[in-house]
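Take a look at this single chain in structure tokens; it is the form predicted on its own.
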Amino acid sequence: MTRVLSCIQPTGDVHLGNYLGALRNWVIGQHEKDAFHGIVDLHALTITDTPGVVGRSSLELAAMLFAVGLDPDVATVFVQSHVTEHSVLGWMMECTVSFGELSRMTQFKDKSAKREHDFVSAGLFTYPALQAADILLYDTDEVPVGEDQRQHVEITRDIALRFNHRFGDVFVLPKAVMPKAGARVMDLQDPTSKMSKSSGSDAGLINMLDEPSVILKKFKRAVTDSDTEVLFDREQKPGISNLLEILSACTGEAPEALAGTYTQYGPLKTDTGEAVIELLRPIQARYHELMTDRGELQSLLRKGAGKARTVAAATLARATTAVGMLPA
């Protein structure tokens, strides 16, 4: 069965555009592929600097992929700082790639400038390292991603090819596909921009555990046009299509059949309003559940991090072998 390895950062609380872009489809995926989900807390120290967030964060973010539907007895999914074989193989291939190759990623390039007058820690420069290790620990056939995030798949098959080269067929070479598509979901103020927790307010944003009034009136105060048509056209009507999506998304039906049976603006926003309440209402009853009872949780954890281990440290076996290190 082919294996399937898609990570996130416990940074930020995860929100309705996670959720429909991505999560439903981790969650119909498991039953698919052989899929392996990391909680990356690790990667999360290079932008951490206060004392208990991670790990709070990093329990949450688990009961929020068991409440959506990630099966601990189907899907693996693990704390990376749980399996210590990522720091292990992290180090060795840092040693592997080269101070050049790891100047051209983009995306320390781009993090760095925006962080010119402040701290840049040397783990955001060598995350592609720790990040191939991730990959590469799980014999990993294939790693969903989006196209900022494709430069990343391809440094890890130049380190796993350099490795190989150097000590011996060791990893398997993962390749970069494009996730099945899930409901493209807009900041519901700005209707042109995908709504993301780094925008600069939450008013158009649709957190996964916001109250059904908060849900309600933000979506009331969606931002549309000036027109009275309601029609399905992102380029003309990137408001109304926006809930139109979101709409679809919730019950199934196409966007452009929803767009004919409304005539007003405002039933639809209700509508659509109405239907994120109804699709969130079991997920946030079980995230609520889980995060009174931490020794389930926590036992979950512990489950898929054992399962995460036994590959993981096959991998690293052979990797140390291969190499030549000395046995404990």
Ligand code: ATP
Second form
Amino acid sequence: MTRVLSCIQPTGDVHLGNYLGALRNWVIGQHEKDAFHGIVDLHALTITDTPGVVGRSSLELAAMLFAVGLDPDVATVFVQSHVTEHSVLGWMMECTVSFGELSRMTQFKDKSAKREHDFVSAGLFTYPALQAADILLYDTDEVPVGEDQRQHVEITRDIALRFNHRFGDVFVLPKAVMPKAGARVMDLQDPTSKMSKSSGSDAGLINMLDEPSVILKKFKRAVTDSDTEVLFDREQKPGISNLLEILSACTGEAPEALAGTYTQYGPLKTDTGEAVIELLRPIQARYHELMTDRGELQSLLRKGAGKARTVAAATLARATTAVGMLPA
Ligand code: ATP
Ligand code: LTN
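Moving on from the form predicted on its own, kindly provide the form predicted in complex with adenosine-5'-triphosphate as a structure.
Okay, now the whole complex, with that chain kicking things off.
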């Protein structure tokens, strides 16, 4: 069975864009492929230094992943730092990649430039080596990634090839795949930019845990287009098209067909808001239920880490044996 790995950093809250664009596909995909999902807390440490934040965010993210429908008996959901093999193989990967290769990573260039007056950790620079370890530890066939992460999967392949060339055939070569096209959700206040936790305003973003009244208010205040015609046209009518696409993602009806059923913006805004409220209602209920029993949540994560460790330990053993390190 094809093995697929997706990882997500525990930084910030999950929003409707993450859900409709990614998480919902993960839930469907768990029944089609052997799915591993890492909550990559070690990666989050590259930019987080406030005590307690990473652990709390990891637990909340885990609750959200289970609440949206990842099944701990089907998919392997784990916290990266619980599987210590990541750190060991991460170091071995740092020793397999060159300074020059890491210097060419656009994500590092962007993120370090944005942190001009802030602390730029060495971890931010070596991040792709740890990501390579995440991927290679699980004999991953496919890594569904957006454009921004393609370069990291490419460098993972380069590292794997170099390691295999030096030490023998240890690693499976992963492939970056375009995730199944989920909805692309735009900011409600700026429908030409995608809904994102790191940019845009709170009013433009629907958090997965927003109260129904807040959701309705945000949709009612959504920026629409200057004329009054309800038409699905991303270029000419980005605001209305965004609402139609969100409503379509909730109801399963095509946005073009939905457009024909409205003559005014007001009812479309209200209906979309209400559809999102209904979509999120059971997820929010499961999330809050899971968060009331942290012991149970942690035990689900222990189970995931156990499954992950079995695979990761075998791969790491192959790697250390190939290098010829002294067994413990
Ligand atoms: P950041 O603001 O830090 O870039 P983000 O909110 O864009 O974060 P990521 O953590 O980068 O979210 O993405 C997690 C997943 O959610 C990725 O698979 C990404 O493609 C998807 N995703 C993020 N935002 C959207 C969106 N607005 N519409 C559809 N999919 C999205
Ligand atoms: N770098 C990724 C997160 C990430 C990842 C991974 C994704 C860390 N390790 C392994 C896929 C496979 C990001 O910032 N979105």
